[in-house]
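The chain below stands alone, shown as structure tokens; this is the form predicted on its own.
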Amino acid sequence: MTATATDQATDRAIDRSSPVAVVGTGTMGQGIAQVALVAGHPVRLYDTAPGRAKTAADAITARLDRLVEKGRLSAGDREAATARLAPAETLADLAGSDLVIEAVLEQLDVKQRLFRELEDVVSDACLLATNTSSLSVTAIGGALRVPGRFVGLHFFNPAPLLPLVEVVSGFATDESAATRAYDTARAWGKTPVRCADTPGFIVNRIARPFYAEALRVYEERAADPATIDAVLRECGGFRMGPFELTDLIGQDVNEAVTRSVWESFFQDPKFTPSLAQRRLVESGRLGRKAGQGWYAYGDGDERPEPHTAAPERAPVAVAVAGDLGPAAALVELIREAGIEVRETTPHVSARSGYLELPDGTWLQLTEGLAATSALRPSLIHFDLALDYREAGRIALAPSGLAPHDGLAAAVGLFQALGKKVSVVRDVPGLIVARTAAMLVDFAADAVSRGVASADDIDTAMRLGVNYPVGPIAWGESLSASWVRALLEALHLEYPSARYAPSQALIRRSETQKASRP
């Protein structure tokens, strides 16, 4: 975008003299009045308890004061921002404020009753906001007399560090009511994305295969809480595993958004809550805050190793045969090892390249099959990487009938690599393969059903979550049919409609064998 558009952008943002009202001071609350005062607003806070508000502003100044002994804020923009904040006594104190976000209980009649109630105090001209993360956007505008100027404006926890701010429109949002949402986060500093009202919107949406394949790989005994996070952290590049990340985020939270959105899409099998992680919840163990999740949190409590192969001696030579895929750089990786790497016919029965193994042993990509489904018994998978050249780890499952010697090579292959080896249970799909391959079918979804653009959800996944590429751009790099194929394998294994690929990632698939020349 040029300067100039920039520019004629921001003047549709809320004008930083006019009043900015946040009703709710929780965490959120705080943040996003935070954020809008260090923007320049003047700022409201106002909350049904009694003293709540005031608390909320001398917190807020707390944290202004801290971010100036960091130097981070001048001293003068601190006293300036703190001139600029007060805490209201009743909603009426709101009236003349330009906008008006919500962080109140998630609860749709409580907020359609404030909204209703704001409706009388301020005018047709001020813009409404919820920030809600699980209820319809269109539910609770639905409540109101002018509808088109209600927005949702997702902000992430917390809400000063955070960049994404997701732009949800619902049924009868105005179109100039979301441009403006979205100016006004962009004017505040923030990274903004365009959104539908769908349940879970871009990144509560997409980010539920993250959870799901890590807890039904769990549930299947292949691997350990510790070893998946290993190895969606080291291998598929995750700054944190599902397991480690939830017990972050709170067990119960994390099992509620999951139940919400799975309800919210009439219990599609795609989006199915864990037995497990129910379990947990009943449990009490709802992670850090409770001091024991999937992992201990007490004093003197160690985080459990992931399993890692121990050493193993590498083969001299490996064959390969065919088009490794996703995996071809590891042609390369071998070479440097210094490992001779010679080429040879695939044979008939196979689907797709290999290496083979000094004892005849195939090591192979996974297909979404498990190795024991194959027709070959001396078959090992190993799973996809984000990047095999940085990868630090790499999960082998061997079949049922792989020899020891067989998995003992492939071991000590990946070890020359450089990498630690994790040998898990034979199951579809490993672990990051199966993982990417959701996201990437969510995404393209998500995509063909107007959810969000698809440089916006690579965004709000980026930045949202910290993925480590947005899961439009994975399945480029993967390429549709790929990433088809495996869905399709594991469709096979699992025969319901939880691995069924979407028509978009169908569709896209077609296309890219119909331009191939």
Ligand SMILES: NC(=O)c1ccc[n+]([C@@H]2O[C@H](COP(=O)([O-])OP(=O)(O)OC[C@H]3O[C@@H](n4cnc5c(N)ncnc54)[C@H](O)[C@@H]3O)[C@@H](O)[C@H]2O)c1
Contents of the next structure:
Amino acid sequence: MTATATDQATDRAIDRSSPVAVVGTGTMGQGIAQVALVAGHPVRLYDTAPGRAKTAADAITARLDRLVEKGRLSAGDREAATARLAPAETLADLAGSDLVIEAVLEQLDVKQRLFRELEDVVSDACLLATNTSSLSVTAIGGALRVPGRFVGLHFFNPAPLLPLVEVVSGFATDESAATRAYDTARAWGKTPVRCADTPGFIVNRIARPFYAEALRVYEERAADPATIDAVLRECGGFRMGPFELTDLIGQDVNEAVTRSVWESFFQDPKFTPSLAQRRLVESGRLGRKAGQGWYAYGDGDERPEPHTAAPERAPVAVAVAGDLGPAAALVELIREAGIEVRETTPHVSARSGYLELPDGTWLQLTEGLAATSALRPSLIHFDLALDYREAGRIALAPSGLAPHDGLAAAVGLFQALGKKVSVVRDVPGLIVARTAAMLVDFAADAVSRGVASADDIDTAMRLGVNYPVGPIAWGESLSASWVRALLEALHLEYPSARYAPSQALIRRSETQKASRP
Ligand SMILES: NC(=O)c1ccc[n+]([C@@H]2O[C@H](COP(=O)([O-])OP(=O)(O)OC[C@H]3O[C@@H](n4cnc5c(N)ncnc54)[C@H](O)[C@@H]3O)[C@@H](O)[C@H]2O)c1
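The form predicted on its own done, now the form predicted together with the named molecule:
Zooming out: every chain and molecule, the one shown earlier first.
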């Protein structure tokens, strides 16, 4: 048991001496059982496949041995833990459990049947939990005699390592049951968040645009996977890009989540799956596990390099016209690079601030419209960075009419700031900006629909998928008005319900405008 787990234990959590049962002892069941075991509970394992529970117990013991070797568990604690671990022969052996966590096949009828049978075995006070990631908690618990004690406890893989647990309340879940589940997860050293029973819960719902926008940019042939990955990592601050991440997760697994969320939302266009990913799955290119996904993983295969522009000369001076909004930090960086910065009055046609290069080309943070426009031929868009000072790369999208000299100067300018530059096709909203705007909107929408609190959403996205900042906090720093304007422009470019800003974002931007002095 860790010190943290002890400190965080509360009297609403399941008592440490109480038996916990785990049903379904595959990948998740084993991980969850290990967590409960190390937290001090007696743990019983049950699986319908003959011998599987015993194999799982052996695998957990072997993992504890490795923790001892690494000095993360004492030999005494390992002995005590394994003495508390027992495979069960039948479901009836789980009588006396105070908490049962189910991690069986992701199939509604299988889970429903299991819980109905479990109710005949355990007491009415026993907390029942499902680890489902895509089924409705309400539907699984629908046929229970005592449905109030049924809750979702969604762990992430690998459960012993990843701190996040989504505690999901179905329509019938009692508040006391959700609180008990929450406190138990905390007592186990996890970081639980509360959420309502809606498709994808928090993480699998809000993360969808991270994959979908990258796939759309790729499908428009605006950039290749290696470049999109590099821009999202080095400019967006994400730990991994969507193509390399889905190769790791498995294209089939990632696509199945997307399809399940899309189907569950009655094919809402905001969640439409990608044709490119469908083809990848159909062709068996499932990612690392298949040796081939977006990238090849055979011996000697090398990851393709992102497109990076060759060195160009920086301009000696640029003019700043108006407020650069979320890119305002660039002005200071340009000065620090020894490039003269003049201030100039923005042109009447400019919707937002821009940098003017010596040849008259405008360099503007993407506003969601394509750069190519007869009204302003010499326009180059640059992408949003999580932090312009820290960013190692920036994507530029020149108008199809932009002069070569302007593009060379724009590339040279960012190179003088120490950034690598990826020139991509003129895609509306570029790469990071459209991804961030969609994540912010999905998060704002989820809060307003009562899926979870703003804090829990940010915690879930940082811990569940390693985002550098929570989408609610990112939206606040960008401003709801900026995000809304970007989405409205994308909505003009791609007229469908996909990019229409949510009511929640619109209200937030109106509130911000009203409170501005
Ligand atoms: N794998 C993940 O990354 C992940 C993450 C979060 C949640 N989940 C969810 O966890 C659950 C389990 O996923 P997994 O990846 O561990 O699956 P898995 O295939 O590794 O293991 C499932 C186990 O359940 C057993 N089983 C099937 N029907 C059973 C029944 N009626 N009673 C008892 N045992 C039964 C199987 O024999 C198998 O050992 C699913 O609901 C899944 O959606 C998975």
